[in-house]
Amino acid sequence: MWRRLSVYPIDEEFLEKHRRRVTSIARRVDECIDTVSLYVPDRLSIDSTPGQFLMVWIPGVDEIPLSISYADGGMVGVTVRGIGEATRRLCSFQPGDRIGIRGPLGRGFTVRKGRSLIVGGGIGVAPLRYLVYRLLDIDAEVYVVFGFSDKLHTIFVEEMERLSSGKLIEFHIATEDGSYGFKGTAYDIASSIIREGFDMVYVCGPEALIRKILLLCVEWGIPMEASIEGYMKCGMGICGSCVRGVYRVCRDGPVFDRDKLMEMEEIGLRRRGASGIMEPLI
């Protein structure tokens, strides 16, 4: 006897976000010697949450995940550092060049009122830039700490400094070689001011930084969210290539709270590579 299979309703919103939309770059901003921000019109990203990402298709090269660094007025922006074949190719694109996008995807940061500390390192400051504006929109008290290797690789610094003369409470910048701001790391500054008391800590950057801030927040009993990386291929939770612990970064993250981060014992120590094998982080 034939058994009729159940038919599940199709989630049209899910399908719409995952259909590739080919669009043209409207604006390009060179942020520093190896990093650019690219802006494209996209109605689906208007209601995105900071921390969500887009799967960006570079014709003839690859499709890669990039955090949303800007979304307003019908435009969405991504910020990319040229470190591999796909990212270097994308960094060469100019206004009028065409790319494909899917998204916005994943779980973003919880945007809520209160006293917030934002800690970012390197290219990890990209989604935090978007978060800063969303927090300021709801009149949260925002303290920002950005860290970079040197002055030549700083991004969004002038923007944050302009905000610090208005709604932003404090902005701190650190460079490892001391060529700009405080000589040291974002962790050095964050660890010295976190005792002032915060309702939430947000982090994105190298996993060594995330791990240190995580342990600090556990010690002080402060809620925390961090955006982490995974080797993403599909961006929709099917391939499993981005699994960290028991979680899929593309669907369950990329933003995780303190408790979930503590479950991922490998955070800051090792990560799954392109082959699917766990590899130590250097």
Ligand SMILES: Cc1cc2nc3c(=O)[nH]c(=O)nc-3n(C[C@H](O)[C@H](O)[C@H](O)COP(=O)(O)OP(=O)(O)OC[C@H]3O[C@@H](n4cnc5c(N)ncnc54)[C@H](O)[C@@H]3O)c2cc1C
Given for the second form:
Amino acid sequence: MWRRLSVYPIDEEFLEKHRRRVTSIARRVDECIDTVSLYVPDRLSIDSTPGQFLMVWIPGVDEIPLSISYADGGMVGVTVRGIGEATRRLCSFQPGDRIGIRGPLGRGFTVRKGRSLIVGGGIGVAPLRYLVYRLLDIDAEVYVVFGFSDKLHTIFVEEMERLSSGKLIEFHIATEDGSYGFKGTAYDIASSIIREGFDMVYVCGPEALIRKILLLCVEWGIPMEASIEGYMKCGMGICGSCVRGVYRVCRDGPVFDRDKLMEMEEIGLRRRGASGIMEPLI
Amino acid sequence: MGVDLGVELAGLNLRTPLILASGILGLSGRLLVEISRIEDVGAVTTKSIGLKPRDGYPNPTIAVLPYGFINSMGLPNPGVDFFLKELDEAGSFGSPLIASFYGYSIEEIAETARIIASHPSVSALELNVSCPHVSGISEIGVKPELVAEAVSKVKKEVGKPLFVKLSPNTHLIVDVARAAAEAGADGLTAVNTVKAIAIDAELCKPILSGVYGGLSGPALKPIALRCVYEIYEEVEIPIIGCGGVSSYLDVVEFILAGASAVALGSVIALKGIMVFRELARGLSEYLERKGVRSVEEIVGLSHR
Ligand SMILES: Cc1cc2nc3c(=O)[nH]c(=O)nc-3n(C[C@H](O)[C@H](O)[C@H](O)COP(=O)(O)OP(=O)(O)OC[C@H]3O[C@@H](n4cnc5c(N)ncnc54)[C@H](O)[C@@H]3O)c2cc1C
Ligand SMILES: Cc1cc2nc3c(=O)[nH]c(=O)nc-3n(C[C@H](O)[C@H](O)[C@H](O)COP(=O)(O)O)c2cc1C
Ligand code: FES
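Can you give me the structure for the form predicted in complex with the named molecule, which would complement the form predicted alone we have just seen?
Up next: the whole complex, starting with the chain shown before.
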């Protein structure tokens, strides 16, 4: 019925992506004390690209953007850190609870063969986990550096360690307080191995990290892509809420290349909040 | 090279009759400048700006239907003070900037108008009294006497051209239009969205957090077209047609109904910002095919 109605005038693919699909959570995995992965069956996400996101509707609470952290065999996963009302509520959800999703939305990472360095900080590792799998699928040489505040907040570590005994070339982990792995930040490790030469650097995490890696890649002349945040409302590129520089994060991003990130000027420094007022990030 | 699409609209000179509608990407000064410099863009309109910042409603704020969108953004905007600073840093516009604004009372409307009009980048104002999902706004827009009062107050304070954006959610639209014109408005924008709601059948609940929203896109077009047609019969000042334009034929129909220019909104989500190019080309070819030398020649032609 839906299909018949949609032949004209709203593009069918667009409509399919943005119609909220209400589904029950199939699986929940606790990743650390404040972070949970939730999986729902979803046909549309099969063709998603790492870096793309879903708008996740928590009925009666909010609808928020979350990166796809896993997609395979008809299941899509998101990994959410409880930091406010919507994310905490989502972290309390159990199998059988219902959420609505639309997506996959936006432009993801360029999945390309070659020597790739993946740098993630905190919850920013969510889209990078999906990226690691897709890069390994095409036999890219993947080096991974993850950084967290402390051992209690590390996520996907066992998974990456398991992968690094197989196809993944190297996995490095840092914690700021040294309670696990190297004592320091993901930047510290990344900046020391970047001289080994890479074809592409992928980043997601706090914008201070993204900014530092961005400047490093400009200095070394290495192509780089980062997934950034903007305050999402429509998620379809018309309301203007998520705009950074002259780009819409929901539609032109959330993944941007080095040149666009430099052009935005504001990365790591400031971002618009819900009203559109620029707020400092530091 | 086709027909020249330039139009004169309430004293503004537009390269083409195609305008970016209010609330569509109009929050960032830099992005507005970028859009205003696209060759086929006639003018750009800002998001509606109020005296104080507003966060708008929590998400979900938009629902997509097979025939249009229902939005309940709730007028999120950074407020005049921040917005003017944003314009300071935005650079120079490539086509006229229409600043949309609102207020909860006649006094607030006049004060906001005065502040916003003082910015050198602002070429004209558009008074939004028609947002269907924010209480205190839409109530003004359905009362001819309140609209008249607001318009004359603003015109006393501001020399720049003033458009009034009309609500389709009243049987009095022509009365409101006439009241605005008699009070000194320089033009009318017809129309804002139609009050609507969306319900999720699975959860048995309204989808939008604000419950009520405004319907835009193709479903709105025949209603908007009727509004323009009715107003053109009764009121002399120029009209910006708005609602559901998605092809050059829609543009042509609005102009034939009486619009001097046309604003684009929802179509940008579907076709991207380069839709201006597609529509300008189509319009130019249409005029050429009809042997017409300017857009102005066919404004309101369907009434004759
Ligand atoms: C493209 C993208 C991908 C993301 N991926 C993930 C992810 O995989 N895992 C994860 O845990 N988080 C992710 N986030 C961040 C997540 O969306 C926010 O943490 C969440 O919206 C906060 O909501 P809250 O009610 O819990 O917190 P609040 O207390 O409401 O806000 C906390 C912070 O989140 C921001 N925020 C609130 N609402 C939004 C919104 N609609 N859009 C953007 N930012 C918002 C606020 O500005 C504030 O900085 C992503 C954000 C974006 C833009
Ligand atoms: C997301 C969104 C936000 C809008 N915000 C405003 C606004 O702030 N002020 C206003 O006058 N109209 C606003 N509108 C209404 C549009 O300017 C336009 O009148 C309406 O969408 C009909 O045109 P369309 O069918 O081409 O979208 C908004 C519309 C949408 C879809
Ligand atoms: S969220 Fe509306 S333009 Fe990106």
